[in-house]
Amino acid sequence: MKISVYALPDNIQEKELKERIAVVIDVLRAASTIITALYNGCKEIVPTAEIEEAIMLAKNYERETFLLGGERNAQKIDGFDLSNSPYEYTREVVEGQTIIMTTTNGTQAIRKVSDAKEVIVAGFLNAGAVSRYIQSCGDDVTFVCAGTDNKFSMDDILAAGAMLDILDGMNTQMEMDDLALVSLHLYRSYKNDLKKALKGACHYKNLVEAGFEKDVDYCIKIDQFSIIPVFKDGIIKAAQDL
């Protein structure tokens, strides 16, 4: 199995992944908080690229079915029903309904990688499922990290090499390239204490000082829930569901 990392959506040639499983991170937080919301029952997530957009869609839905939710800098959208904060996405605000949601990184970037075989969005929460989803196909791999604001971010590399550790730790043959060797090492030498790691890195330092310290510790947890969610036909859905 091939595997690589990305740390940028914008680095990545589209036709390389044609024949790959896309696996996009952003772990700070709108993976995360897909993760949850799907996990609390939401009937589908709609990932869109710009605020009007997602207006635009929420037209096509009646009001009681669909929730609009979402970020800029860190921050709720005005009219919008929910912010970027896994903590929103309870079962009793989410259950059966379809999520439009925007977000500055990570809607984006899945997006950028649709025309893989399949994209699969990931983080910490769910890392053991995905690492095993993903021995279980035996298709190459590339890791897409959403980064913050166009630059790279250590979470989503960490989340990257927490998975990577689980694929090795299950004897896959992995042929990986060097982001992919990195990411492995450097969670290996912090993943006791991700929080340690990331104190110094930027994303968290603006999510800490935005008041969203607690957001950044749910995020990091490991291993949480078995919920896969998949990009498809412009939805996401748990793959259970498909």
Given for the second form:
Number of protein chains: 2
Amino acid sequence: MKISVYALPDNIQEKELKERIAVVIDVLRAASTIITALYNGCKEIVPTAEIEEAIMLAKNYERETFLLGGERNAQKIDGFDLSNSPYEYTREVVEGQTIIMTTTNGTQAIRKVSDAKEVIVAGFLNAGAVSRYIQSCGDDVTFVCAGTDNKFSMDDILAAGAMLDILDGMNTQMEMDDLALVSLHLYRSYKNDLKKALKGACHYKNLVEAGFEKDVDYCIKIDQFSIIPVFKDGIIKAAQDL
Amino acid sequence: MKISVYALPDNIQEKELKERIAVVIDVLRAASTIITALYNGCKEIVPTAEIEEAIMLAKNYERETFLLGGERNAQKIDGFDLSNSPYEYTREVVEGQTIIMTTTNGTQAIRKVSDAKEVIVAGFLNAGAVSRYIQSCGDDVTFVCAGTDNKFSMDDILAAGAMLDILDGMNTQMEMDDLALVSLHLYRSYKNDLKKALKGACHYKNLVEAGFEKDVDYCIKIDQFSIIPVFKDGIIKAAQDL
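What would you give as the form predicted in complex with another copy of the chain, now that the form predicted on its own is on the page?
Next comes the full complex, and the chain you just saw is listed first.
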């Protein structure tokens, strides 16, 4: 199984995606929020790159059937129902709902890899489930980190490393590119204390300074849910609901 | 001192370059060859992105005053005097000469950062000299890895980590971005056995398979020369010759 890791969606050499599973990673916080929302029974998530697109799309839904969620500069968007904090996406709030979601990095990354054979959304929270799914498919895999403001983001790289560590633990034969090797090494160096690795990392520091430490602690818990969010025809659903 | 590391020239957020020193890293092999050529007394190096540009430029020089050097697919270019192997750039061959050079990754990276306050070329061979120079300047620094065929390349990241390790050893106060932190961690993990890190790395493997293991062994020797290649007005010269 060939494994590539890209630090940013813009770095992808797109020709290789059509025959591969793309695993989009945005630990802080879009992927973690999407996984949580699907676990808590939301019907589907519609990711949009822009705020305006989210608002336009919402006009297609009855008011009681959808929620607008997301962030800009880590903060809730004016007029939206929910921010990008996974703690807001409780069962009481999201069950049965369509969530139209726009975030700075994550939802844009998902849209950019839509040419892939299959698009999955991953973070630490579902690292085990995604790894088992990848192994069962046997296809080559491209991990696409969302990055932070178009820069290399350590949280996403560590999560890629976590999945590679799990795959390796299942004796998966992997032909890894350089960033995959670096991700795996980095994760193994810090797997017992991820916060030690993250304490100097830009996105982590910014979220903690903005008061979101509880969110961050939640997002870096490994293997909490068996949810596999699959992006298909513009919509993210849990694999078991497809 | 703010320190950024970019895995690829295309990732640079250019607005930050104008007030920074850009350190272009292409360990295998352009930077290592440039450092070697300047150590061996070549007058200057003119990097070009394209083969045709190199041939056009050569027409401005008397035949006995210049050499055409570089590679495509790691091999010497038809009609050129020298390949991209540092072992060809001996004192007997290059002393006093202008070298017009085009390579797949390195010379193109140099051209892309020409907006920086200052552009320096670095590899393992001059890691100590470049680190001391950076510390003496005190400016913020952007390390720009050339990458390999527009992908993250471990050899360049390790060299960035080597310079950060030396800077840290000199008690330089550094505010590092995420990839700088990762580069430093990676280098420190493997500093006593760089080949162990590189044995799975794509560019390293390709060069060894193509018969260039001797070149690679040469390029990953740390701190061999005090040469600081400075790119200015389209030409690379040793800092002491400016």
